[in-house]
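Here you get one chain, nothing else, as structure tokens; it is the form predicted on its own.
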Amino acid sequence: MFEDRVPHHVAITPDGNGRWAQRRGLPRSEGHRRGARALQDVIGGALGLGVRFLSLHAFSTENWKRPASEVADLMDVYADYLAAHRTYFQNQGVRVRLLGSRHRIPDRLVREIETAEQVTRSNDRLTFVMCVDYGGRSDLLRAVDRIAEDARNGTLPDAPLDERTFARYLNRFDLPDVDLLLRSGGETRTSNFYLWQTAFSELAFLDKPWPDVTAEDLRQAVSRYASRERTLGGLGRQGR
């Protein structure tokens, strides 16, 4: 068993909704709605495994390039999902947090996110981070801008900039680094997600599209994670 080696923070890129729908002759919006069902199953799996942080790259900064109708459908799916599962989150000890910009997100989704954040703010069993209008590069650029502003204002600590100081300028700097990055849909890239936070993450790629992903897929990925020796640049048992 691997209960003592469960990743603290799992990040997920839920890829393949549209392709799943197209293969079945369904509109892409139906793929996104089926993807919401997969999300709920995976959150339940994370709770059962004891994962403490689960991040979902729900909508990237690059996703704005998609047709406006599909973007609107996806935003509605997330708003509906949060409204339908607010009580579940509260009862199961799940804290909901947003990572990303609120300025371009539709008002209804902003309201649902803010309501979920308020209702679940005291929960501490699992933190579910919805990354909406989020990109790793933009996060790093904003951090550099903030550092430069503090340097101009004379409020930057008078010491060489180290990793801990830099990380405090990232959005949601209090989140732990990602231990396991999981991507569905058969693609094997990170797609601008958590570039700083995944520096030492284990990577897991699933061939199946997101609507077909289950809690068992998460369990298997966590099992493989637990079997690996993470040396973080040092020498492991095999190198001794």
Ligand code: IPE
Second form
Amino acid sequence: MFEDRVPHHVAITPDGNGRWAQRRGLPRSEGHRRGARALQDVIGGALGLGVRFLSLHAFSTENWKRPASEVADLMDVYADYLAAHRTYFQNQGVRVRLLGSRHRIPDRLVREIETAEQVTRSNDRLTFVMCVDYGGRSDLLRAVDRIAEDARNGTLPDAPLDERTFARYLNRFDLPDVDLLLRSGGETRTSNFYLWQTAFSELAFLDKPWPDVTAEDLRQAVSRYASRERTLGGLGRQGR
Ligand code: IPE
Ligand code: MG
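Switch from the form predicted on its own to the form predicted in complex with this ligand and give that structure.
Whole complex next, starting from this chain.
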């Protein structure tokens, strides 16, 4: 059993929704809808396993390159998903948080996210971090901007900057490093998701498209993660 080796923070890049739909002669939007069902199953799985943070790269800074209609479909799917599961989150102790810049996201999704954030703010069993209009590089750049600003106004903590201080500028809330990064859809890239936060992550790539991913796939990935950890012997989670 691996209960004592469950990753604290699992980050997911859902991929393959479009191909899942196209293979069935369905519109890509249907793939995204089915992807939301997979998300719900995986969140249930994460709760069962005792994962404390689950991040989803729901919409990347690069995803704006898609046709406007597909962008709108994806945003609608997420807004519907949050509206439909707010009570579930509340009952299960899930805290919802948005990571990414809010101002380009459609109003309705911002409203749903902010309502979910508000309603679930005292939950702490599992933090579900929805990364929307999120990119690892832009995240790093914004942190550097904030550091430069504090350097200008004289409030930067002592130089040289250390990792802990940098991480505080980077993460607007207490976001732990990613232990396990999971990507579906057969591609073996991390595609500008968390960059700083995945420095020591284990990577798991699933061939199946996101709509086919289940809680059981998460359980198996966590089980593999746990056995890999064991082969690290005494080196510990961060490879030090
Ligand atoms: C992931 O699936 C959807 C997002 C979260 C952006 P894709 O839409 O990228 O699916 P494929 O890669 O075209 O199959
Ligand atoms: Mg894709």
